[in-house]
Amino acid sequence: MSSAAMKSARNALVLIAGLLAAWQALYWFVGDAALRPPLVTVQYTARLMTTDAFWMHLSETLQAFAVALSIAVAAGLVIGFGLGFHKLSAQVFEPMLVAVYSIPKITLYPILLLAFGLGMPAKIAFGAIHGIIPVALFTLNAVRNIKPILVKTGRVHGLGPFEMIRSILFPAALPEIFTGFRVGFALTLIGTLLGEMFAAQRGLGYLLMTAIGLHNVELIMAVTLLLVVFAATVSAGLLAIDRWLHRHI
């Protein structure tokens, strides 16, 4: 193992045992009330994971987590590169998304309901507008930024708006556009969850609101604890590709 891959385990390390021991801490201050100490959530979490119903829960939020990233992703990188080819239509379009992405989410939802139903068209509908403008802005960006010689030695060549874009504008742009991914891919989960807490019968987002309901802290803590751990590993992930590609490209 290289010095640098040794230091970046010793300080994921230092930050584990940091944060458990804030959690401990901070469970000695507020009690049972509201949170459970780390080794009474890490044992339930345990439990709840041999239960079929987790797993069902889990099948259900990944379904509709991975359908709407793919939405985003598809949607974010067409946006994306059809402004990025027309400085005009950048200029005027823009703006709108940044506006469109500046506005709270959450108000959307009764539209998306009426227009949906509930179940997963909905929560799918609901991830993936919160990852679609990120992802559209960065490979607007990334396109707009790329060296104006090799979108002309394209155009010498003869290549047509896709093969450009296959062959020049997405390889050199790859390393921002996977920047928008890692940004999306946090606000499609969040907004997959949030689409499961208030209009969802199913899903970790479901289980997760109805703990709340029932004022289980167990539950509560076990299902805040996976997500924590899910999103933090996979982002962790995407992080290290993304400043690899950075790097080297």
Given for the second form:
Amino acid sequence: MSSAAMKSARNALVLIAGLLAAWQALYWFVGDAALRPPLVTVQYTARLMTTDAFWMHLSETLQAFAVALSIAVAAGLVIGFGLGFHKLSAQVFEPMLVAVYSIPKITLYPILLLAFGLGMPAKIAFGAIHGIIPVALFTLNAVRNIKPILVKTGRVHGLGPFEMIRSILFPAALPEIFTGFRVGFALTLIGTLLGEMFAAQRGLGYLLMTAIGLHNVELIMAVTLLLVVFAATVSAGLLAIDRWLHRHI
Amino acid sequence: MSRIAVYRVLVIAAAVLLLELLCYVGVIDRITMQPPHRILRDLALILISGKQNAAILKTLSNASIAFGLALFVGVATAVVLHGYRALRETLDPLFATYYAIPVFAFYPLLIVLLGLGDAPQIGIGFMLGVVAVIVNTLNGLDRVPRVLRKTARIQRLGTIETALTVTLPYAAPYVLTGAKFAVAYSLIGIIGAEFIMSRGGMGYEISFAYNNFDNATMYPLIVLILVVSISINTGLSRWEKLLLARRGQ
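Switch from the form predicted alone to the form predicted together with its partner chain and give that structure.
So here's everything in the complex, that chain up top.
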């Protein structure tokens, strides 16, 4: 292991230890009404993971998330490349995308529910609208910042538009596009979970919402722990790939 | 008005007209969505009658408190963290993965800690916004030229004075970027929390109207939130550009 990797592993361990200590201390302070200590939560989570219902909710969430992420990435790439190639449309649409990026999309959930009904499509739509814009904005910037000499080289070789994207533009823009994917991944996950909290009868978000409604503290903590561990692990992995891409390309 | 601004207005007008047309023809039925001109009329009626003023005031004032706290605590934390390298490196993974974590899962905990008043909602808005401010302020502080820090030392300024008169003014455009995110996040936090569990506010009113098929209340309130968040965001972006332009960037 290189010294930098050692250092970041050590940092992560210190951070996790610190968070666990803070959690335990908060438990001593708050008591059983709102919290369970780390050990009890882990035990409960392990037990939860042996039930069939949990796996049903998890697979429902993962399906919705996978579809939402695919839609967000595909649509984001199309919008980003489309605007990246056409300067005028980029000037017209980019500020609009930024404005839409900044709106609290959570307010749109009733509209999506009315449009898609209660269930899978609404969750997917809710996840996808969170992810599309970051992917599009990062892709747009990536395409715009490609060195003109690369494009010229492609033209000298007589590449058609698809060849041009496949062998020159996409590889050149990849690090930035990946950053967009990383941000889009996180936001789509949150969007999907929020969609499940408000607009579903299955999935981890729904499980969390019912637990909140019933004030089932163990279940709230277990689901939160799983979500936090999953989100943190995946984003740390994506962040590592992101940094590697930025260094090497 | 520049040519691009004209195009932008045309695109928005076309989108509104399209919605109007779809509603008129019946592709979008009345239960799903009112035509745009009805939404605007209903919004005017709501604002004139003042029946939603309490909810609007509650949500916007809570969001401002959450935003103010996030900005103040965020900037202060960033200034402190910037001085302690080891601590900052330990917290880095937390900041990098923070926005992949569904913060709403902590809402029940905050309700038990802070009671079922406005405090837990403000807490959620604050928690969502503060990290964006910290990260962006740190980014700005990293860019302060060495010569400015040296000048501060020559003038024998203390830590707080240096931050207030030298480093933070230099980092202002980056702090503004963080502030833009914090505006969006504090609104998301407050409204989301109002959706989940509360006794008032625009989020509560929207979800109440949704449950009662009361589109004449729901759509205007959603539009109002969108208009407020987009205007604040655009205003801050203008200011940010102005600051950068003054520095010749």
